[in-house]
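Single chain ahead, written as structure tokens, the form predicted alone.
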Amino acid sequence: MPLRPLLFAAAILAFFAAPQLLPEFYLFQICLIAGTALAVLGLVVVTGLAGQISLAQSAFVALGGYGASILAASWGVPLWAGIPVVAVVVAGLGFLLGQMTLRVAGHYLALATLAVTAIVQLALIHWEALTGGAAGMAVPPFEIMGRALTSGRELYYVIVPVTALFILTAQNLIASRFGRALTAIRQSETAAEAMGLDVLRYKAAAFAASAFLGAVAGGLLAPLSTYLDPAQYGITYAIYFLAIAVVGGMTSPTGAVIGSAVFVLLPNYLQAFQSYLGLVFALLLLGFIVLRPNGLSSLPWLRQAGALLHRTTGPKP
């Protein structure tokens, strides 16, 4: 039997078997890993692939979560319809942001995107009539055909497939003309311009893709948490996403999943060190930057698994 149908069948079997075999807590954790990986996937595109340092991912996640929740609460738009609409709008804002900020580079770009995160958080806190202010707002349940999905077991059937779809899309994007153009820009903008590439447009498009993925992730994570607090969408959250990307592998879509699993699951095994969890994550990030800058996805067996995934899910020749 060919490898591609065999792996596809195994993945489908595992997907439907998990809710039958795992308790609610673990399904919630899987949903949290998947949603976080989707947000980090945006950094894989804009930072790992295009080489643009971005600290605005938490702002995009916040806009996606708040935007879809406000549409549902104030105008009755169901989350399944509001999330893609808001994601497209946020992607447009990301493209405009790229046009305005990507004329700068390096630490200036990082500071510019950091300012965007601070501005969005301040807007969420002070626009009380719309967002609930510093007290936050409750998230309407995710409803499909009149059925409210309120548990991790139910949301599993939404969040995991959507994340898997975008992971596979990103895998194919890397090998596409667009992905090769972003890689060329990361390696040398001067050489890319000499080849005729519109560097600014490609970088802005990468920012738009990052914003879209962040907004979708925010919209999917919102009903999972059931409540939105503007305090969680600040600069610390932006660095949290960047740390996940570094640990998992900045240039690997599967690395986004691996890094998210580490950061979501590790606190469960460090209950005795909860007060020092920030220090643990900081040391973990520092260790990976120094010892394995390409992240966990660069481990030989994980790299081979990623290559196999790309061969079996990519377009047939």
The other form holds:
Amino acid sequence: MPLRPLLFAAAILAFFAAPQLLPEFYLFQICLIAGTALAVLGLVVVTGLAGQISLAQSAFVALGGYGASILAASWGVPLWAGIPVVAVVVAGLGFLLGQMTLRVAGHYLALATLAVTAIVQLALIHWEALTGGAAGMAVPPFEIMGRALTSGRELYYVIVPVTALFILTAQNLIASRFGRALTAIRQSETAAEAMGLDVLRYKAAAFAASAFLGAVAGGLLAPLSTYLDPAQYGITYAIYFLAIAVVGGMTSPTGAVIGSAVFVLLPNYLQAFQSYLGLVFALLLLGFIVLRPNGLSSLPWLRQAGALLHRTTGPKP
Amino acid sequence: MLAQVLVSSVTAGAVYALIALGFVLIHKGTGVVHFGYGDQVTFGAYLVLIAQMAVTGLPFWPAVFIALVVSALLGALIYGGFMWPLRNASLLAKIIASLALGTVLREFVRAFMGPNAWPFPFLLSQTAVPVGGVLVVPANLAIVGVSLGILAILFLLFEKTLFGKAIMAACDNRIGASLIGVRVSHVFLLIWVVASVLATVAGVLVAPLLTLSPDMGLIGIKGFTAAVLGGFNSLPGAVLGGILLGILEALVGTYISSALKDMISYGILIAVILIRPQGLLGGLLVKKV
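Switch over from the form predicted alone to the form predicted together with its partner chain, please.
Expanding to the full complex; the earlier chain stays at the top.
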């Protein structure tokens, strides 16, 4: 039975039905999940697939959000054009940062990317003329063809398809030449090099991809939150993304969505324990990394569902 | 003016040095870089406050003693509960676990002690005493003294005692060390206990100088910078790196711009990692295939 086309049809149906059936609150949450998942997807590529730890995802998201907003506020570039432009520039920065991995790995890479996040946050706070300083800045509305998308219900039509597109691309990338090269590098850099892979270029490309995805996510989350606060884009945010990736499943693009859904929806069910929320997230991260380092997407029944999908799409015997 | 800036900056430097010593101790002793160490420092200071809350009317010093004992237990828990089960896990998992440990401690403090700052008493007088034309604060001197004292003790331990050699052997080659009779798990347990106690000592000294809030642990990144600058495996390097960083920050803050002060330390961190990853006093690390 052709399961995959059926599932696609169901997904498209659900996509158009959701705005008709769900109230604004849930659509906003879906947008938040999608935007967060996109940022985490970057981490899945660079840390999950290529094995290079990165605490710079927070910086990329900040640069994407601020970059697109500043372009729109100061030069009148609409967000739909500004976000891709900024994302390409940030991807270039990510590529440069990736060059660092020639000399740096493991602990030192974690430290260096941590420092990048700290530097970007400080720059956002102190470059007041451009960023509004510690007070933050308002995000111009996302306008398409003269129509401003302001609510979660309207932004839904932008954020969810973009995220779905990148998740599918990443899913297909895993089995491609690029994806297999990254996996080889994660498992043994020396062996990958011996096989003739240009290890540095692949690692830098992985960083560029993570920066690109982070910047797009930042650009899309900015009009959703309507306000950028530099205090948000610190080391805690970088660890938040890492926690989502670990809980969802470090090597799985769908894991990024599952993890984001857990972290965005959980606060709704813990309203009585608002002040313990940070502790719950931290304990989740610690528990998963010790007990189930491959995350939720490695749960047996989820794996079986995934295998079922692949079996139906694989070559027929 | 310059002399005063230098004298004051040494205090900040000693704070960094104290935290860097903990990093180096754990890394030299167990091969793990503990990314949550800064939060453990904060947690140590909060332990004193928690002890005073639990037992009403408890004076300061007994509370410090209780905090030290509890942090020793915490160190044992970290090793037994997390680092030992993860001993064969990938480096990535270890890094994330240590980050997670720090986040748990920070969020624990935020959840139970609130997000706002707490007052914390100074150990010694804060009144400045003029010494040869510059003002010296006894409370700050204590930090410098304690950092140097801890450096001396750790240095003697590693360089002069058989136990220190056992630690180095255990870290260098776990199997080899256990073959010649070193109880590797005991050695690692002890390192974690000592480093955790050290974190609380640092926390008690540092808390009155900085603001004691859940986010004080972010000072840890300065400790990293100091440790990296000095050479991650060198104890004297940690102290040298800390004090150098303190002086550099003070000079930049005074003469160039206070906004650049923090950025300079992160810039140094990246530059040292790229240009001289072994630091000022560290030995060259050869990567084996």
